[in-house]
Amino acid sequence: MSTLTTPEPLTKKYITPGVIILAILAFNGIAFVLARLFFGIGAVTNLSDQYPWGLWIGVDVAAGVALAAGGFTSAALGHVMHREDYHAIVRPALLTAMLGYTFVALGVMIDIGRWYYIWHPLLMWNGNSALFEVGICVIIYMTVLYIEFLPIVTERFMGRVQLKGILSILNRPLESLLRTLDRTLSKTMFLFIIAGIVLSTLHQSSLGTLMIIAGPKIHPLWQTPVLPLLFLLSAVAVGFPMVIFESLLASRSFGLKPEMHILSKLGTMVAPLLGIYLAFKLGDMVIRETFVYLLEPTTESVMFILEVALGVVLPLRMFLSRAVVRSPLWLFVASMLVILGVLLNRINNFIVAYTPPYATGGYFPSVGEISVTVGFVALLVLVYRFLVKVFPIISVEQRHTSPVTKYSIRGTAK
């Protein structure tokens, strides 16, 4: 007898006390979104001409894009590098990235003044604009993620289309469509995987370019010519911790055994990535001699120290420990610290470090802004929980008498 893990829809019940709490938070966020759409952005936010962006850009967009990096890092590991052992985490990472970018797009839409002009970048191109590059890459990459998800849809419904009544006339056309999609995507999927990885590296770094353009409005601790590189390196470094965090959380929520044989291997890869990011960040500080600002008792210096100490140095030390990478609890804590570090970095860059030259006051997010952000996170979790019950995404252990076979590019056993 041998153990084989295969992706399949989960049979656990959907409604739980935690789901009810998440639903309340989601509906509260949706209510504030509707108020923003009907009554204007000033009705629910503390944004102004002096502070044109805040929590929605710093967290929902900038941090959301970085934390969705698990999609392209796991795709690079599983498909481009052909590390077959990691295919079990590719599908959950793909789903997390797809939902993450979907909510990033929603965050951008509700943040812009005239939200109904969200389609403008598709037609009104400006090749000299860093913001345009970010916007068009996010739109294209989100489309690529949905295309990458299509093989999971065809696998779930192919051979199972059984509409009743008058709709039964659609059974054969739908079945034919599913099989055509399956054949086509199996031959062309590598193109979309490579495109997704390339697009991710482009817009992850371009978010840093946006802050370079802000010039002296950004505190010297964060304002640096290598900011695009730091944004990219931090996104790459948080990719695997985000996959580990999501996998352990999902295992606990659905009562499944954690895939520690995979997650521990991922954990050993995090320390070198964090080390490279830390080396560039501290090296840049030494070259620019901005470490002198750390001696000043300011909010910026405290936030910078917290970002680096809690979000980079501490988890770097933890991931170097074999005991940590072999323990589900400590691996979860270490991954959560990396996620916290990237979240703090984006908040620091877009909110804490940003000071308009003629500001007459400060900025702090309103109840409406916080409610929308929390509501988006809650809604993302609810949608994730629903989709893993419908589609074969999370791998479940099964007993087989035949030898264990390796996985194909789609994550199913050959």
Second form
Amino acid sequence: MSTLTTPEPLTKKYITPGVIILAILAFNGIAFVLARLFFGIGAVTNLSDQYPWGLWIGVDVAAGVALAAGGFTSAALGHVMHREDYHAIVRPALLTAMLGYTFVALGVMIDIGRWYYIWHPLLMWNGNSALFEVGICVIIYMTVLYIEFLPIVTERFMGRVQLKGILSILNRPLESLLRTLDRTLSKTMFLFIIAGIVLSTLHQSSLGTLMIIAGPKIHPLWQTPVLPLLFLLSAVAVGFPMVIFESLLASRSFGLKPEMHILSKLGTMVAPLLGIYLAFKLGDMVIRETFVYLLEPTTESVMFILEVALGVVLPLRMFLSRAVVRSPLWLFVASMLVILGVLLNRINNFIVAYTPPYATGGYFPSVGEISVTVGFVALLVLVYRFLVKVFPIISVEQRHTSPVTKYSIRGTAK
Amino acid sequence: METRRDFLRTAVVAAATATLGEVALGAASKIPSPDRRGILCDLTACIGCRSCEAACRKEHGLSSVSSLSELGRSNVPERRRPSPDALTVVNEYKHPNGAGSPTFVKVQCMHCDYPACESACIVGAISKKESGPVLWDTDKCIGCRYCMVACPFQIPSFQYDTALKPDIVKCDFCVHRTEKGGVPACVEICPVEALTYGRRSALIEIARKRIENYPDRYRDHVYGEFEAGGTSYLYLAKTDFKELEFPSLKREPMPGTSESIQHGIFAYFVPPISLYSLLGGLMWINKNRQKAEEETTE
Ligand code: SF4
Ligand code: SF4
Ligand code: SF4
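Just the form predicted alone so far, so send over the form predicted in complex with its partner chain.
All chains and molecules follow, beginning with the one already shown.
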């Protein structure tokens, strides 16, 4: 690698016009969350006995988990494959996954009727339930993500604990706590990293098992016993596009040079992963002969074609082109298409494909549901922006260091 | 179409069962007690008086509507389903050629032998009791509504308008009465004995006999005998059950496929642990290779 980059807290100012818009959206969402807490789910959503699950489960939870897959795919690449050159993406991906799962948990909490019982699955087990497995894995994985993040905290504060006044007596103990933590973690971290990957494969696939028990309520275009595999493959395929998308967005927003040398290499890995997913998806369709449903002009068939054509086939073709992979703009567009494709797939699986046997109407998310979903996304971006200013997460090119220091750093690194 | 999907599903289940043996079958293999009770609902006898609806509401202290006259018979919206203030409802289905008399269908939880809701519930709040009923436990339920997603009959209802402690509401087979040797409120009130409570196996015999004795009156189909692995509520009718909007379900229990997958993934934790070791090994190899490379380049 020619350029030397290290993760650093960013110094750009927090408030921008964009941040203000996000803050407004976040407040709007929080207002509806409060309404839900005080007046019940019925007051803010269009959910009913016919449609018990809607936007919050389909997007906040199912799509949220899939789009946080960048965390485990880049951990696999950076740590298991031990590719040092990708280390610059591991931290941002870790932070996104950590925040992503935190907001998935928040999404679940407002969607379930008795949010204060969210801990019940820890004690009350039902091994037959796919939802139980998703729940348990998500809880453990979220803990693992927070543990994986700890070294970044110790790195930031070790040797810099300077509490003022009466709290200053805490300085010494805090400092030694950080040091012990740092030492133990650096020896045991690999255990957590591997656990994170295993947990991810488990619950990414079990999310696909969720709708299998709904049997004939799910449109045959999506209902298949290989759903768990399709969910896992699509999560793996969307991991790197998500990392690329965020990295390009962050470097633009913070005025940094896009790290194209890493992102292009990541981009070349997307096509094969998307290809495998597409092969299984189409193979399943051929075996079950569900293509006959594509000839019927229904919402389902249109949505299925959109999902596959725009969200898989088109970006697959794009990622195969060298020109696309090298251009920040086209790489951004192609990554966004993959992300939209997976988002659409989860919406289709959980909402579009679901037809209750005694339907008397359809389901479309209410203003409240949309506000909460949008608000959570806005809040996530705001917290991300805050954390990259506090912690060394995003790699910054060492422009101001002299060549001498560069050499000395390189020399000691080996 | 159907047959191919059938085949695939059976193939997957069979493969999982074969490789994993006993563990592959969870609740779906739990044999229900031969003694379990059920209710036979003879739709050819029901006159649609809705007394059972009223009696049920009264029994469970639901809504103020408790007298028959208040409920009325007119203006019944189509496709009514049980709700937080009615655990059972009676719907009217017009005769196909308009002239004949309509059929009334009493709707409530079917108390499945292999309940999808039980298999799905994240915390195991729903359970099939030995005596037949499928019951919900308020102390466990977290309100996730996955049971509603899973139920093939669209039965569990949720209190969407309750902010703090919403319940899942469904027919409870009047366990508080049957435990003491009584019969469910709806069975007791029915003026024409359209409802019969008893041992499920005996009810099937009764149903078969009725079909045999009055072949003109009944269609040769006891709905619930085999559907979704069997249900505790059984129905007799003159018309095709499809016309009365009974879902066409296969004989396999609803939870079969998903449970096989779940148990396949978790068979004695072997797959997750293998994956863990595999990744650990890979990590170790790659790290060492990197070290070796570094040493040679230096
Ligand atoms: S009818 Fe539905 S709610 Fe009742 S036992 Fe069967 S699956 Fe459960
Ligand atoms: S809503 Fe309650 S009973 Fe239904 S699946 Fe969730 S926890 Fe179980
Ligand atoms: S009480 Fe009997 S006759 Fe009246 S609606 Fe109910 S099942 Fe039918």
